[in-house]
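Take a look at this single chain, the form predicted on its own, given in structure tokens.
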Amino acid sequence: MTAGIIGLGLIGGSMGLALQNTKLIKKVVGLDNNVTHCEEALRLGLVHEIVNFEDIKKCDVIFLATPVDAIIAIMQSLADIDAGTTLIDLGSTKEEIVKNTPETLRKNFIPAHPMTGTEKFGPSAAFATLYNGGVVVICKSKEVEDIHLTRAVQIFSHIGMKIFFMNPKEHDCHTSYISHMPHALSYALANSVMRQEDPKSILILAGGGFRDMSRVAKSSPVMWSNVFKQNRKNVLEAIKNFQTELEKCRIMVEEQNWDELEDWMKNATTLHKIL
């Protein structure tokens, strides 16, 4: 099969490298609206060739690895692809993307979310083992044909991913807590420290805890603002629940309820028994 990838950053570029290590795909072509990204992706070997949009449409399988708003826009231009072409999106939200999928694509379309990534972005951030050992959520619909679902499952399996099925609404609710809210907290932490501390003090005093918690604030603002926009309701609910817990902490410290605070912290440590 020939695979086409639209969007050649961390997610798309890593997919290109991973696909080249499988026997399922004989050629990987790519496209990005950033010319520099195209040149870099070709130089780094993320794809075999940079092609135009019409040539991407001729591929056996097409991956959409752009910010989620762009995924919706691009799908409108792919509405006339061949019935045998499998279309897979790799976005971090699902409900809005599924809702806006053209009718003609519903038999071809596999909404998927690989639960993996780093704080880095762009073609230079891509690496071949990003997906290996990770989890991918597939939100299959009643309309999708078995041939496309089977093809998607085979591809994700061959690049080393564990596959779970979930409906789009359920996916967006869960990821708002597990993925989206943590990014909001990291950006908030980075901004609050930047407003209070001079860069010299941050450099000298920032230890592992701060570096770990602020790391994802390096992530692409374009990508994550798109995610928050599409999953607005769930993200707001997750942030509200976090604020409730943070307020509990503030009150316990303010009122010097140290035993209660310790119990609250002990309860939080049970999370790592699950992880």
Second form
Protein chains: 2
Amino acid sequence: MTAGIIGLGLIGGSMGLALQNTKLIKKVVGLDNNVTHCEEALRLGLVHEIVNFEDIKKCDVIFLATPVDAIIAIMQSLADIDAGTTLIDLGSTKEEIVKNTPETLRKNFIPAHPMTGTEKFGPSAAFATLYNGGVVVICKSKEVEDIHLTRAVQIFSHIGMKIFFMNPKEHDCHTSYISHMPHALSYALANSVMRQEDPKSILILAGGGFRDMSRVAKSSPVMWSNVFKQNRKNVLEAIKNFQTELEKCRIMVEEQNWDELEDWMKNATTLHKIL
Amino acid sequence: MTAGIIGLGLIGGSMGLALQNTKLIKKVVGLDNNVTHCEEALRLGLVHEIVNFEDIKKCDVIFLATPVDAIIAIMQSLADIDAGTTLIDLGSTKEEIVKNTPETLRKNFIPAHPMTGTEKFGPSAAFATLYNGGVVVICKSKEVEDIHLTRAVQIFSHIGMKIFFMNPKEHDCHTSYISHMPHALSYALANSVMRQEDPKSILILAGGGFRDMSRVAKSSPVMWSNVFKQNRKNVLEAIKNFQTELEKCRIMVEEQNWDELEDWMKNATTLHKIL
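Got the form predicted on its own; could you also share the form predicted together with another copy of the chain?
To see the whole picture, the full complex is given below, headed by that same chain.
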């Protein structure tokens, strides 16, 4: 089986490396609209070969690993691929992508979201074990043909992923809480420190907690503004729910309700019983 | 030199282990108002011996490693210690502690804050390398005698810490951004997920980013409501500044100002150039 990857950053590049370590795929080719990324991907061995768009179309399985807006755009140009070709997208949002899938692709399209990543991006951020041990959400449609679903399940399990089936609506709602809104918090935390008079003196004191909470604020602004755009309604809802919680905390501190604050903190710790 | 530690949780217990690994201290004794903690600390070898309050007073150096309210209370009972005894507190706030230091203790008191910790607490959370490589803030007063400052600097450097001198006001303001407010965010994030209809289904999807951001929401509610109480003004200010940033983000998403959102995210990424 041959695999083609469009978008050779952290997600696509790591997929290239992971696929090369499976026995399912004999050749991995790739393509990126950034020429430097193509050269880097080849040099780093993320793919065996850089090919053009028409050659990507001839692969047995094609992965879309670009920012989510580009995934929708690229799908339109793939509408004429062979019925035997499996198309898998790896984007962080699912509802808009599913809604905008060309009719002719619905039988061979697998909307998937590997819930894994790091704050780094670009080909140099890719590594072979990114997917190993992580969770992938597959939003299978009613129209999808069994051969393509089977193939996707095989590939994801062979690169070490735990598979969850979920509908796109549910996926976008859940990920707004588990991933998208937390990115907004991390960016806001970083900005609130950077806007202080002397951020350097503050950051000298940074321990593990701050480093962990601000880590995802390193993530690609292009990718994430795109995610917020495609999952706007859920992101807004999750931010508002977070704002309600934080405002509760602020009022308890303002009004010096320390016992109540301690109870509120205790409730938060229950999360770790199920995490 | 003998060391006495009051409070044998993560901070005090780890100090006990770290001190035992230095050549400066020949015996470490301890005390905790929780009898189970005393037994556990002894069993885990965090201290050589559990002693009573009067015996702690006879040590060459005494560490206060309780929640911050208790640090202030205990200091009042230590007002009669020998002039040669060094007293070091390890609390997360400094202004209130310094303000409430008994007059007689000002010559031998070193207000210190090791900017390190984990979300775990109690004696079983203690480990020997907690302090190694971390930063400790020392808020030295004008009244402190050189012998005590020298001793504190020696001890902290021997357990592998990088020392920063800072006044209590500056410390409390900086830590509200780097540590206290981020804890409020983490607790609020955990609560906003836990108040959703089906938190389990959401948490199944948790990747590294969410785990990192919610990690400190495991921290001791007793300790942290106490910190918020003692650093109330700065915590409120930092929360308000964060709220302003997050609201900017929400409005950009609401009004679909995607380019502006991308710029706001880009500004946040600059934090990592100096972190």
